[in-house]
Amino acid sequence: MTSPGSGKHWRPYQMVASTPLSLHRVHHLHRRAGFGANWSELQRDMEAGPDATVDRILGVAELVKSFDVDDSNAEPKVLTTSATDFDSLQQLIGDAAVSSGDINRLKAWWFYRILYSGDPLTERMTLMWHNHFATSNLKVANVAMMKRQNDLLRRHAMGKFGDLLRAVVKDAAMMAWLDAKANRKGKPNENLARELMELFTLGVGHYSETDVKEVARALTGWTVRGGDFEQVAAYHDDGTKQVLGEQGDFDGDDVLAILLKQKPLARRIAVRLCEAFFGEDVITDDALGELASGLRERDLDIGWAVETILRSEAFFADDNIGNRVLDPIQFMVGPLRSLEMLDPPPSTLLLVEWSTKLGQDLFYPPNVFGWPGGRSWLTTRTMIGRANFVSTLCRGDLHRPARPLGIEALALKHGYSSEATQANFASELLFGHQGQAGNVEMMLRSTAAHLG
């Protein structure tokens, strides 16, 4: 991976008197770059410092835990001491989900990955790209295709955007979702062409309706046969097209090449990444422009941009901490990881039910725009749902059999024996600082618990 940028808006974070490496900042890093951390992980990274911690987050995944599964429902059940590793187990659960044809089991498989992967950043990025290239099983209706797309997003999540785009646009689930299979010479279907420019690359205002029609013509001949992409010459319109000021007998690959060199694309990627890693009104227009410029110079290298963000002074600034509304999955998984409620594992199928209730139904984004995110996550209905989830978590009802939360035992494990120190421990563990009052259930229902 290339070194992060050093432009004036993306200066590397330095531990100085005014911005020390506090627990607050380490907690923030784990909440934004992953799904939270337990006490030992927070202490480890306080000791290691920001550079080593970001190195670890960006590095090769390490196994956290492995669990045996009961094939009857493909949920992790029992901690294993065998050499079974995370990759083989997630493969087993994923294959079982595909074989069953049950999309809820595929959702449970993704929750398993989110809970136990040693590379939570990649899972965060996969979730982000799932929202960017929003594809719903409501129309695709094929578990195997949805899993294949999810694997594709994960494989390219931190690579070059061009590789990701080329793979997604030719993905069977995407083609089914946007009716690309019906795009034939003389009868062009514009759905894929429109979303390719509006949502996936350039954004509104950077193309014309004529460009949409011409790109649709260029994409004719792309179809899906037997679940795989295929280019059928007989279906392709091989006439001359004009796309974004260029003229030629373009096909789909030619169009992607034209789109990938358009200046607005890098800025759109920069905006998407800053939405994921910053709160509202933190990143200035100039900073976005600088990040976009760096992306263009580096062939749209997503990994470079993510590293630049995570190492930056802006990322660790006080006004970027605790001000971003957590999406339902972050809200649910964060406490489970922090409170060490992963051994034995919670029911991933129950987590699937709760994420749907809270508005983030994996593999079913609401439309081509994905989930709107931000403050829209917090409605009267979802706030009641989040409070009910917290009660369920604290009672231990996410586990089968129930495993009530034992915060006192957890605090004692880490050396906090008195009632007062245990309260401070819980506040620091869940929020990165002292001062949150009440028991854990009250803390997790507080306004601050929805931000991170």
The other form holds:
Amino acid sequence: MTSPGSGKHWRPYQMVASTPLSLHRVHHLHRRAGFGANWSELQRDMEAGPDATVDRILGVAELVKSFDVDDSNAEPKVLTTSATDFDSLQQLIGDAAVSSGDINRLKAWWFYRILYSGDPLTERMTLMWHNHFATSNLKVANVAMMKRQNDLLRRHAMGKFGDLLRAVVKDAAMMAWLDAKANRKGKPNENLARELMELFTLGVGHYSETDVKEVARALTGWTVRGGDFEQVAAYHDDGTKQVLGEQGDFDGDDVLAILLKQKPLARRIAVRLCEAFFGEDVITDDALGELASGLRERDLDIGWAVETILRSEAFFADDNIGNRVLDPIQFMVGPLRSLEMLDPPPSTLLLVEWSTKLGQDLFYPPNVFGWPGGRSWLTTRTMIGRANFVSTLCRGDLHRPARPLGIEALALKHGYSSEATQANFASELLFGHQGQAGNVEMMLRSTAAHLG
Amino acid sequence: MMKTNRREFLKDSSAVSLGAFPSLICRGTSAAEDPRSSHEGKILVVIQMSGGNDGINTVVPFADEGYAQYRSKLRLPTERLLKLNDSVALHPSMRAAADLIEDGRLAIVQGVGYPNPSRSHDTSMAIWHSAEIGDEDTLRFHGWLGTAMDAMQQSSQERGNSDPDMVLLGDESQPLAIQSRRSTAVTLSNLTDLRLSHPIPRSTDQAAAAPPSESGNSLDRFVAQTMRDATDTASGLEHSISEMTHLATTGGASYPSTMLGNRMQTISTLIKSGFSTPVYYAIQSGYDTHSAQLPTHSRLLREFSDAIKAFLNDLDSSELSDQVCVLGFSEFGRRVAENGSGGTDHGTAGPVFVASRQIRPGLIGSMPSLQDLSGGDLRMNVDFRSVYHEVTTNWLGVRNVSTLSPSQIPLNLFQV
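Swap state to the form predicted together with its partner chain from the form predicted alone:
Entire complex below, previous chain first.
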């Protein structure tokens, strides 16, 4: 594993007296790098310490990646029995969703993965890339294609950005979403060309309108046939193009190679990652710049950047804890995991309905920009929706048959018998610290419950 | 009578002072700083008449000899028509629409279409939705309303506004018209999406409502404020809904109990509740009348007209009607000649309805002749993009919407 960054902005976190590994920090790590943890997991990682815990989180991601990427036929020898069980079950659910043609079942499949995957970090990253390469089934209208794109995002989630980019822009769902099929010599369609530069790689201000037109010409001939990417020479404009100062008879692959060399790209990836792992006003411009140059030096290795972030002092700093608006899925899944409400399982189709109500309809990002995130998750409608979700969860109505939350029993199970210690237990379990008042329903409707 | 009832309602509602009623339900203090939510901003409500409305039997050219010639079974008896002048009249079931024209609240733009019309529902609807003319394969990704909202997004973001730019009322998936590059559109099935299933206990409520402590950072304050606003909206809506129910049962703002009526009532409730959303969208389906058209068409036009009138009257009583404009359109009109099944097939141009207190009322443009057809279809007189252009610039106040050609002849839809 590549060693994490050692620049002045990304010093590794050290367990010293001034910054002890409190429950608060372990709780924080699980919320940001995953979807929350239960009491036993929190206790286990308190003992293990931050290095070992981050090792474990990244190690699982590495394991899954290695058996996922290298050879799809390979036996997943390194995985535990429960992980292989998980994998065969999720495959079953995913395949059934595809053959049903019902996108809600595909959303439920993803919820299943988020709830039960032993590698929550990769699910978090997949969600992040779904937002970056925002593709909506509203236009694609094909469950199989949406699943394939999702699997692709997961496979490359922690790898080299170049591999991810090359795979995504030739993905059938993406091609349909951005009208790449209609891009022909002499009648170029600029949709993919523009978003490729504006959203996927460089960002506004780092290319010109001429670049958009020229890239669109270079991309002519890329199309989808029978659900697969195909390059049709007859549709391709093989004339000379001028892209970002370079000149040649470029095709799409040439353009990707040019884009992957551009300096602003690394910064854009760094910004994305910092959005995912940090709250408001934590990462300075200098720190972003340092992460971006680290990415450039390492061939845009996403896994390296994630590791650098998760091991950093900045990540564990007090001003990075509890200062980020939870997205709807985190808001929903966090309590389900913490409160051990996963066995028997909640209805994933109901979770799908709720996430839509709360503004995060998987596979239907609102537009090419994805979900704006942050404060925009919280609106009048979604605040009311969140309060109602909490009621539904506490009354057990996410489960069929209904299975009301038994916080006393859970507290007892973990050795807290008096009423006062039970309240503290709930507060620590849900927030990583004591002091949240009221019953669980009130706690989950409080201001703090929306931040993490 | 209605006013008395309102006063009675207000008397019962201890938290409310009479003068503050229209803004009673406004959320919190931040909402008051928002020009749109304090109702200075204009609101557009679009009703999509899906399926291709038979414009000829809606705004009837009864004096045109072609009408009797092409419509033997479907010809509406002249004596029952609601005459607008000596050649054009409304369908008899559009009494409410005729009333709106009479008191200056409805304009009908005649013969609206686009060049080389497509008779495909999908293609033609996509053209109306996107304001881009082309064939089926033409890229259409953003809608005309989405584009208009994108053009005004800057100010919306600067205000830190959290209400959606566009709301679809109904169960349908969001139409292309409200798809956008960066604006927000949500679908609300009904108001229960905005109601608390279990009230927040008083103690939590107070904790949320307490002034933020000095140590609280801006994000904590933001969350607390949003929560407070949401709680206010939820309880405000409870009041509003109970008032609505109260008035409905005593003859106040009564809506027809049709699907469109319900949707318009929900939109009105949202507007009255202080939502800063500038665009609402509702879909009325069923206009694809290939056979036995008369009864179906009559029901649809009544539902359409009654819902608009009830909506405008309702907003009138809350003194909000100056801010609201309703636009009704269909993807095409129908063939001039009726078919053999007592119905009509897909045609071209048709009427567009624009209802508002600020409208230049009555008929706008001229009815296409039924004796000068193009392949059996009406020739359009007005490009629909001129209507869009006036609605976006002169009503919503959005400039430079690139997809809408400013070179169209002005219709002067709105009174200056």
